[in-house]
Structure formats: structure tokens, C-alpha cells
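Presented as C-alpha cells, the chain that follows is alone, the form predicted in complex with this ligand.
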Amino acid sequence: MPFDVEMHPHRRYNPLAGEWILVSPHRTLRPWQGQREDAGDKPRPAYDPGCYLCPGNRRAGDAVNPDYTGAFVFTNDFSALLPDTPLEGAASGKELFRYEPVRGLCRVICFSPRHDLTLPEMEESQIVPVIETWADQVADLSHEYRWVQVFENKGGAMGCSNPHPHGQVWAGDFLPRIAEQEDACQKAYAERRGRLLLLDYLDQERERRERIVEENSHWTLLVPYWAVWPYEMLLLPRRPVGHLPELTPDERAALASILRKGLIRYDNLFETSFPYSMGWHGDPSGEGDRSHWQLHAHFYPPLLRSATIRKFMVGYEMLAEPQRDLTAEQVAQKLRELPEEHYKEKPTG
């Protein structure tokens, strides 16, 4: 029997990060057992007096949230990065004990005053202000900081402490490891080919149509060929865009739409509020040519087989390299076949 990617173990290359992953599709030939047990998603009140993100409530220290109505941003009361780290007196350490001081800041972004909503349950018109806020934060912080990481950590499975819809932004004066890898890979590709890595990739995905989950006139949402997490997705604008502030009003509206649709598919997969970490990668700020960067968002959900059965990155993955069973093509098909309407909107009885 000749080699078949749908049947035989192989490695796939991630050209964006410059990493390999192991794919073992023969392990999924056993029948699909997508059981649907209760993940403990309880209905929540629109306002929770004990929530530190709800309007009017007290946070750590003495801060009190205003009676905000749209998106609301505040400085993280427990920031991992600080703007005033002393630089004087810092050496660079010895060869085997290197360090560098870092400066930065962390903010929390509430997506809505409503405690009971999540992005896929919000209207497109309510998601647009979230996108505006992301873009404004990047525009504001990239003057001072080299890497501005906008992200959302959703669900207890991802260690998120509060179900109130919110994300974060961390800005720092250094290029973190993943940003550095993506920068180097995109730069090398652009130098070699004179084109953008992710736009070339997108063109070929749009021809093959094996891994695309959702598309509109400005955006494509797909399961990347090199996905590591079972239901990982990559979201790309179709024209060259460096970072969120460059998006036109039309592109922002189309983004709200595709985000909502894609996240509804996620929720519908196991009929649960689907946990994930998602975040934006745009061009790093600072001097130098940045034209090799293409804006994109990654979605990394931990769930594997049901609302409670997650993939663990352990053993071989921690010690050798990431591995998956389901292929990216199988997953994209599964996501495409799901209903477009949110499962909570289904008429009951």
C-alpha cells in the first residue's frame, strides 16, 4: 500500500513558526464517539454582584469599575509586566545565567457589561466595539512597546478565573519567543520569494478548499495544515495587513461577522461554551522593514472529544514534539458541517 496522509504517520511542517508536528491519523480510524456530557455550563445572571468585572463593582485594591456600557479597559491590578522596572544596575548575567530586565504593562478588556454573554452570543454590532478596542490598544501601546499581545483566555479549562466576557493586552519592550520565530520565518520567506508567506499559504488553501471553515469578502478562517491543537484555527485578512489598526471599517465589520460565526461553530461542536486561548499576531513595532508581516489570529482550544475530554500536551509532546491524531482536514470538515445557529437558540420542546 502506498503512503496516504489520511492513514499513515507523518510529520507536518509549520512554516510560520519553523516547527514540526507529528500526525498519527491511523489512531482515529476507530469510530467517532462524540459523547455530549454536561460541562457544568450554568446559566449566569446578566449582572453578578460578586464579579470584579461587572459595572459598578469593586476590584482588588480600591478600584471601582465605572458603569460602562460597551467595552471597558483597565490596568491589570496584578500585571505581569511593569512600566517602571529599574534598568540601572542590571547586567546581562553570566553565560549560563543570562537575564534581561523588561518593561511593559498589562490591561484587562471587558467585552461587554453583560456578565452572561460570550463573544459568540453577542450581536455583530456589539462585537465591533471589541475590535475597535483591540485596534486602539495596539495603536496606543505600539508607540512605546515592541510587542503588543492582544488575547482572550476563555473557560475554566484554560485557567480563566472569571466567565465575564473579557480579554487582555500585554505590551512589552521585547520580542517574545513565538513572535521572534514568526518574524524570522515570515522575513526569510519574503526575502526568498518576494511575497508574503501567509498570503501565499492562503491562496493555496483557497484553491484546495480542504481546510477552510468560514469565509467572507475580507477574511478566511481555516484549520491550518500544521495545526497542533485538535480544533485549532487560523484567521487571516485576505489583503496584506500589518496590524489591527490598519483594518478599514468594512474589514472590521466583516471581522465581527466571521468571528461570531466561527465561535458559534466552536460552541456547537460539543454544545458547550467552548474554551480556548485566542490572540492576534501583528507586526512588531520599532525600526526596520516590517512589510513581511501578515496580521493573523490563532485559536487554540484544548478540547478533544467532548465538553470535558481535553487534549493534554504531555509525555512525547513535552519531551519531543507535539502530536495529534485527527488530521486538520477531518477537523475542518467537522466544523464546516456544524449548524450555523448557536445551539442555545435552538427551539426547545
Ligand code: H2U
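Alongside the form predicted in complex with this ligand that was just displayed, please also present the structure of the form predicted on its own.
Excluded here are partners and other molecules; the one chain stands alone.
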């Protein structure tokens, strides 16, 4: 029997991170008797008096939220990074016990005053201010910090401790490991080819049409060829863009549209509020040439077979390299075929 990429185990290379992933499509028929998650898709009120993030409520750090009506940003009451970490007297340690002090800032971004909404349930006109806030935060913090990470953890399966629609931005005076990998890979490709890695990749994906989930005149949403998580997606602008503040008003409006449509497909897949971690990667601040960078967003959802069965990164994945069963092509087809109307808007009766 000749090799069939949809049937036989193989490895795929991720040129953005310089890593490999094992793909085992023949394992999709294996039975599941393992752990099942709580779908956690219970109705929520528009306002929860016990929520730390709702307008007018007291937060865990004892500050009181204003009666905000749109996107709302505040410094995280329990920040992982601190702007005043002492630097004097800090030693790097010996070769096998190195450390370095870091400074940074962590903020929380409430997407909406409504406690019962998520991004796919918001109108495009309500998502645009969220995008504006993301861009403003990057513009503000990149003056002082090397890396500004905008991200959202959605759902209890991703460790989100509060269901109110919100994301975060962490800024640090260092380049994190994954950003360092992407920087090196994009730079090496640009030096070899004289072009942007992700735009070359996008051109080929748009020719093949195998893994594209959604696109418009400014953006393409696809399942990357090298996807690790079962329903992972990658979002790319279709022109060279370094970071969020560079987006035009038209691109921001188009981003709101494709975000909403893509996330509705996620929710519709298992008819649940689909958990994920997503985040933006753009060019680091500081000196030096950054023209090899292309803005992009990663979406990493954990669900595998249903709203209650998730993918676990254990065993071989922790000790050798990531592994997946469904191919990226199969996943993209599933997502493409889903309706664009949110499952909660289905007529009843």
C-alpha cells in the first residue's frame, strides 16, 4: 500500500518554531474511557454581583470597578510581573544555576460590561473596541517593554478563574522563549529568501485551499499545517504588518468580522462555549531590524472529541514531541462545514 498522509503516521515541520510534530491519523478510531470535563456551559446573568470584573463591583484586591460601558483595562491585582523588581545586586549565578531579574507589568482587559457574553456572542461593533484596546495597550507598553503579550484564556478547561469576558496583557523587559524561537525562524527565512515566512506560507495555503476556515479581503483564518492542538487555528493579515497598532481602520473592522465568524464555528462544533487560549504575536520592541516579523494570532483549544473530552499533553508529548490524531486538513473541513449562525440563535420548537 502506498503512503497516505490521511492514514499513515508521519511528522510535520513547523517552520515558525523550528519544531516537529508527530501525526497519527490511524488513531482516530480508538475508544475513549478516560476523563471527561465539565462542559460548564451554564446560563449566566448579564450582571453578577459576586463577579470581580462586573461594573461597579469590588475586586479581589479591594479596588472598585467603575461603571464602565465598553472595554475596560486595569492593572492586575495579582500580577506575575512587577515594574519595580530590584536589579541592584542581582547575580546571574553559575553556568548550571543561572537566573536573571525581570521587570514587567500585567493588565486585565474586560471585553464588555456584560457578564453573560463571550467574543462570538458579541456584535462586530462591540468587538472593534476590544481590538482598539489591544492595539492601544501594545502601543503604550512597547515604549518601555521588550515583549507585549496580548492573550485570552477562555473557559475553565484553560484555567480561566472568572467567566466574565476578559483577556490579559503581560509586558516584560525580556524576550520569552516562544517569541525568541519565532524571531529566529522568521529572521533566518527572510535572510535566505528575502521574503516574509508567514506571507509566503499564506500565499501557498490560499493556493491549496485545504486548511482555510474563513477569510475576507484583509485576513485569513486557517488550521496550520503543523497544528499541535486538535482544533488549533492561525490568523494572519494578508499584507505585511508588524504589530496591532499598524492595522488600518478597515483592517480592524475586518478583524472583528473574521474573529466573530471563526469563534462562532468553534462554539458550534460541539454546541458549547468553546474553551481556548489565544494570543497575538507581533514584532518585539527595541533596537534592531524587525522587518522579518509578520503579525499573527494563535488559537489553542483543548477539546478533542466532544465538549467533555479534551486533548492531554502527556507521556510522549511531554518527553519526546507533540502528537495529534486528526490531520489539519480534516479539522479545517469540519470547521468550514459548520454554520455561521451561533447555535444559541437557533429557533426553538
